[in-house]
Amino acid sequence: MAGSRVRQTHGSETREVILAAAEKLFAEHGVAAVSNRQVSEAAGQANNFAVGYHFGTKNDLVLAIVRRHAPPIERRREEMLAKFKGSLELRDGLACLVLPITEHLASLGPASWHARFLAQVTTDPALWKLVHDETVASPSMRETTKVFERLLPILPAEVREERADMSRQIIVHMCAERERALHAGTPTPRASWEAAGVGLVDALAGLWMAPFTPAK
């Protein structure tokens, strides 16, 4: 008994080490360009199919990262949804999209390549869909977008699918560019991942307010 828990805590060990070394290398260089070796041997494993072992396919590494970051993410804007229930103001379900990653990037410190790695692979065509329904389909951004139907009814539905992704493009490569910025140690427009996060509010109530064109 005593030398299986022994074992699952040194493959769960293992598991956080490769988890680590791959987001990291996914960040610098793209998916497609690392090999699960190369994400084995930065983690330093001596056996070459570590990844494979421990993950199966490299969707399921890119997944199982995504859901490492799942939880804390959650739970900030499930917080967030309660504070402002019932709310009319656009710039509260705003905060609630984006003050949960924000608020998360600055939990990691400054060594973090999470942002960059979410831009990596939502640039990625074979994953892009993948990573989006994932994230989606949690219960707290299904809960968000019901407060945009319900905030911006004037708005069509394909015009709230568009701005939806307009918005989501908008978070997650102005918050790559900071980490990468953060990482270079060259100067960001924002003093803080709290103050880029009202920046990235206020600029998403002017593109959810603009006027729209009926499609023809």
Second form
2 protein chains.
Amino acid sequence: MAGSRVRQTHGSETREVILAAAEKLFAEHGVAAVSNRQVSEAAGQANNFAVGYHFGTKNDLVLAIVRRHAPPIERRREEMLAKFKGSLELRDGLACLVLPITEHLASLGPASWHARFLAQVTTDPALWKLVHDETVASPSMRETTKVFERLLPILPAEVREERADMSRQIIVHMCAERERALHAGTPTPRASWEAAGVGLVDALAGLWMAPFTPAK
Amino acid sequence: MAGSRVRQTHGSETREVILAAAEKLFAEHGVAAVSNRQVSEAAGQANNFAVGYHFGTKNDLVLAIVRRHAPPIERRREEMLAKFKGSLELRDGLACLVLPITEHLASLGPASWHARFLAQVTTDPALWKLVHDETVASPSMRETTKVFERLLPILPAEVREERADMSRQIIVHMCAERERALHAGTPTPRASWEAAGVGLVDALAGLWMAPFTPAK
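Could you output the structure for the form predicted in complex with another copy of the chain, given that the previous block was the form predicted on its own?
Once more the chain from above appears, this time first in line as the rest of the complex follows.
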């Protein structure tokens, strides 16, 4: 029993070390450019098949990284949804979308690679779909989507889809750029993740409410 | 004389082949991940120092790729500035910024790697600064910047800087994502580069005009 518990602890520590190594490598080089073997090596695993053994395919590994960050984001989003319950302000819906992410990134500190990892994932459409489908299936994201549907202006399908793409890109790439600057010790437009989150909510509200030019 | 002209033609053809090979490799793998030697090889150059011989450093090569695309973009921007001369509409200033790029990308067709190249460049702050400084120094961009200064709402410095970063990221990454989708034959929100350009102008106008939350 005791022996089995020790092995289990080591197993979960190994998983954590692999996830951290993989997130950093994917963030630096892109998901496609990094092999499971390189992740195993960077995680100090003597066995080159450690990633396969613990996680399965590379897609499984990417999803495991996303799932590792999900609970604190989910918890913050639940709290924010409760706070803004019944609000008719688009800004409040956007806050539920954005602030749980920027607050989570703030909590990770300057050693984080998570925003840059997400920026790499979003450049691979198939991988992004996998992560997106996983993320929007969470209870808090299902609720946030419902709130959003209610608060958005009426837009043609293509404008809606386009602005959803733009929103994802602004959130992901602004966070990645901020994370990169904090890591390098270079200046950022905003003094804190909190201010950066507010700036995103402000700008996205303008983007979604912008009049659109009807298709010719 | 004849012999020297032939050599010159070959030299400029070699430069073109190297630029095309470099742009594709940088777009696919990131600028940092690709060596001058790999570019020389992909360009079919027997001499591994062909890039160094023709362009100098890797930064020089990146700038040469940007300069190769500059004249048609510059020409379209001059035309657009003439068209909107004296306008007081922020949308018209944004059109001068965005549409020369989307029209240029349309003219390149689905074999283009340019938008994805720019997306890779923008993830490297030092490299981006180099490209940015080169780009904003052109006569049409100096004029566009002046128009912009006149049309923008009054914003605190950090909000202005943040929204400039957001604008760059939306333009670069929406174009890169569209180029990638056209290349792969997968769906895009908009049916044409023209419509994508209009969508960017609409959304950016909203983003810039959005009310901002004053800093605490």
